[in-house]
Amino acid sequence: MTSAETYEYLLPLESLVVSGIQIGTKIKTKHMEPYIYRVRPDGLFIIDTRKTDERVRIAAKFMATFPPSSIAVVSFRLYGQTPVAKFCEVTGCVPILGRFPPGAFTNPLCPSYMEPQLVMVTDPAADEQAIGEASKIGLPVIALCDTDNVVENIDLVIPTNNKGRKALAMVYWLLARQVLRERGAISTDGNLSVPVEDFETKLTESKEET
């Protein structure tokens, strides 16, 4: 998906491949527009794996740049939770599942009330209320976006396929090994001790998303 045939990605391309993570919508945005590589005769924008390898690099840096409790990870977006519960797990973060309590961010009398310095989005679109929050505090967001995304308010695009089962395991997968490779917890070569699978939602856990 680039045309540098020598880059070396963090996996092998024909794993990132596999997984969906380079497939988009058949809807882009100018926001995205830099991301994408080519479009499919059936229409589908295909994002650029090359720019998602090295937005990895970059946000899994800067994470590890931060205490791990401080970090909220969002997904309402189905698929999303399992790996980002996942990623949590493994790196210490904090995970946020399911529908966003308004006020989590900015209003002390809130339950769920919590003082993040940094927060991760898994669709700009299913967790916008996360982003307007973190955005009127002045947080940092980090946010996997697809090709139909708007990017308002993210400090950080990492382009992916944010919808697909497989996709998001792997880029959860991927970011989490370079965040604990980062703060020296793995080698710069060393592996998670969970497989990306574990990271997969199970269709036989949950109801197929429309």
Given for the second form:
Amino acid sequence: MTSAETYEYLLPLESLVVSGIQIGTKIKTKHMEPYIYRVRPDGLFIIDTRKTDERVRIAAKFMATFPPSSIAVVSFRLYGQTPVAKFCEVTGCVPILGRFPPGAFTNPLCPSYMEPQLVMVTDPAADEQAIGEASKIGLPVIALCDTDNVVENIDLVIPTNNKGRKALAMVYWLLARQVLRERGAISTDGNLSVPVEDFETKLTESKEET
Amino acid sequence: MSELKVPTCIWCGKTIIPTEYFVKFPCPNCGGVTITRCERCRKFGRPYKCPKCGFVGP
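Previous: the form predicted alone; requested now: the form predicted together with the partner chain:
Every component of the complex follows; first up is the chain already shown.
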């Protein structure tokens, strides 16, 4: 293990901090306690960025061992849908955006039935249906967990802010790049052709009525 | 005669019965060891440790 000064992050620490991946919530669960670095004076728990970085590397290594078409990436959360769609476009995984159709993993008569080997969820609280079905058929689950999440039926936690628009884009971009590096699709210091901004959900301003 | 191996949970060591919702996957870090977690350990978020590389999850 390298010391804090010499540890090499996947991206410079400033870029990670600007995207806000370390910002947690005002609620802390005992499952997420090991990943918390400190508490801000306003009560927000701050996630340890180094642990996020380490877990992104491990998750990418794990995902690279499965065929891309057998990985389902789920996001009910609106801000997670564009990053997931882009992530799946880059890595070849299967996206499930919006409402998770019940029976998609367990009922062969369901029109959206699929048989993945690995499931990744954006928020364990919002994607509860997907986690429940994955646990019934014995699929390993990777989850992006914030400080207020309960690690129930989850096999690999990536501690990060799973509510922010920029944070989700950053995490999925890092993960996509690392998965491609592990697969050998790009070199170990190579970069994605898609910038982080493309992973972000764009905000559209509504026109004010005169 | 071939032997039948009964899976056991890597954390609590209990024998996993076939009707249980257990999970089996290679170690996320090294991939050298197959990790088996029983339904209860998964539900309560109990940790698991890879005997080869020492990785502690979830």
